[in-house]
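Coming up is one lone chain in structure tokens, specifically the form predicted alone.
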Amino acid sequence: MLNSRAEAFAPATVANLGVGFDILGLAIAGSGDTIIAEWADEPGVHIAGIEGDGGKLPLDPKRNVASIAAAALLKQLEVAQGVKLYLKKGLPLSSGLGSSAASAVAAVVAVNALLGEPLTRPELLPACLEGEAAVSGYHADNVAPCLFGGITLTNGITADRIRSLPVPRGLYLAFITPHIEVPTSTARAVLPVHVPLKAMVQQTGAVAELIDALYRGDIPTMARAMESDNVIEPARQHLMPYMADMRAIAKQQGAYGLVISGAGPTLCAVCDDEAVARRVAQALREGYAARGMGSYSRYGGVLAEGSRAVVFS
């Protein structure tokens, strides 16, 4: 059954979890993007309006990740009728919080709901990836947790290569986003082309330790494994202002570890208590302020259900 209007919310995400470059990610409870989808008189996908982006995102449907993803879904379903999208950005751009993935996923989930939800969540994945690919290529480390929720392991770009991992009881995260942008293209450009064998062994060992810690619900070991990245973080840390200072501040306030969220500049601290996460987030914001830099902080748990939609018939 077709609906007259549908609204979808898609959460922020943390990609990589330190050592799991392009394969691990989690959905964050709280912040995210919202998209309203309605039918249009003209065929194709149209961006009817954008809020919260400071005028930075393109209205051209061929250049906006939300409309690209929605168009891919319409093509997948062979739908000729046009759709218009209203995008409400709740996430800062180029922040390392999966902003582009959230827009792509929210658009696909909203249009699928508008159509009466003919496709299951796994069947929505290809269209979501089409939108994300316009910004950062075909990888699902942000899209998978955004669409499915929780903590995910992705070893490919099809739904059968995505696995849900356990979320340790009591896991809370604190985030700090300094007022700078780090485009994904910039963060990827500084990565090493070749990785020494010793570094590869250390990295794969850390990923294994992290996944083992998730299954055992061991938050301290989880954080230690996340901080063991000796390939990506060393190459990118110069893009993250005062990262060493922020790590020290987070641990002084009770966090077990701190890593780069996705491509950055957001930093993510691992905690085992909501009150600790709140305290860490505040201390990180004060830490940046003391160094003459504005920032935005938040804290929260892992969102279990991923993107969700509301329909209006």
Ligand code: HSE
Second form
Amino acid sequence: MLNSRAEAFAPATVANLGVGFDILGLAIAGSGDTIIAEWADEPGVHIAGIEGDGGKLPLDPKRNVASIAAAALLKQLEVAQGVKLYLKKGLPLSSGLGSSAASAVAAVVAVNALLGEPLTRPELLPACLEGEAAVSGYHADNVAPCLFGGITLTNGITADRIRSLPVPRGLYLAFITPHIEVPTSTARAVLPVHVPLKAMVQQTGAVAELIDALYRGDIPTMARAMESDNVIEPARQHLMPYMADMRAIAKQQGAYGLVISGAGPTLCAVCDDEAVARRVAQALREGYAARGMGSYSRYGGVLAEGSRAVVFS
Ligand code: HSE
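Swap state to the form predicted together with the ligand from the form predicted alone:
Expanding to the full complex; the earlier chain stays at the top.
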């Protein structure tokens, strides 16, 4: 059954979890993007309005990840009728919180809801990836947790290669986003093309240790394994202001570890208590302020469910 209007929320996500470059990610409770979808008189997908982006995102539907993803869904379903989207950005751009994935997923979930939910969650993945790919290439480590929720392993870009991993009880994360933008393309351009065999062995060992820690609900070991990234973090660290200082501050306040969230510059501290995460987030903000930098802090648990829609018939 077609609906007249649908609104979808899609959460912020942390890609990589330190060592799991392009394969691990999790959904964060609290922050995200919202998209309202309605039918349009003209065919195609139209961006009817964007708020919360400071005027930075393109209204051109061929360049906006939300409309690109929605158009991919309409094409997949062979829907000729046009759709218009209103985008409410809740996430900062180029910040390492999966902003583009959230817009793409919210658009696809909203349009699927507008159409009366013809597709299942896994069937929505290809259209979401089309949107995300427009800005950061075909990798599903943000899109998968955004769409499905929880902590995900994405060993490929098809739904059958995505696995839901256990979320340790009591896991809370603190985030600090300094007021600078680091485009994903910039953060990927600094990465090594070749990795020495020794580094590969250490990295795969750390990923295995991290996954084992998730299954055992062992947050200290989880954090240590996340921090054991000896390939991506060393190459990107110079793009993250005062990262070593922020790691020290987070640990002084009770966090077990701190890693780059996605491609940065947001940093993510791993905690086992909500009050500790709140304290860590505040200390990190004060840490940047003391170094003359503005920042935005947040904290929260892992969001078990992914993007959700409400419809108006
Ligand atoms: N895995 C990606 C990266 C996430 O770190 O570049 C950002 O899109």
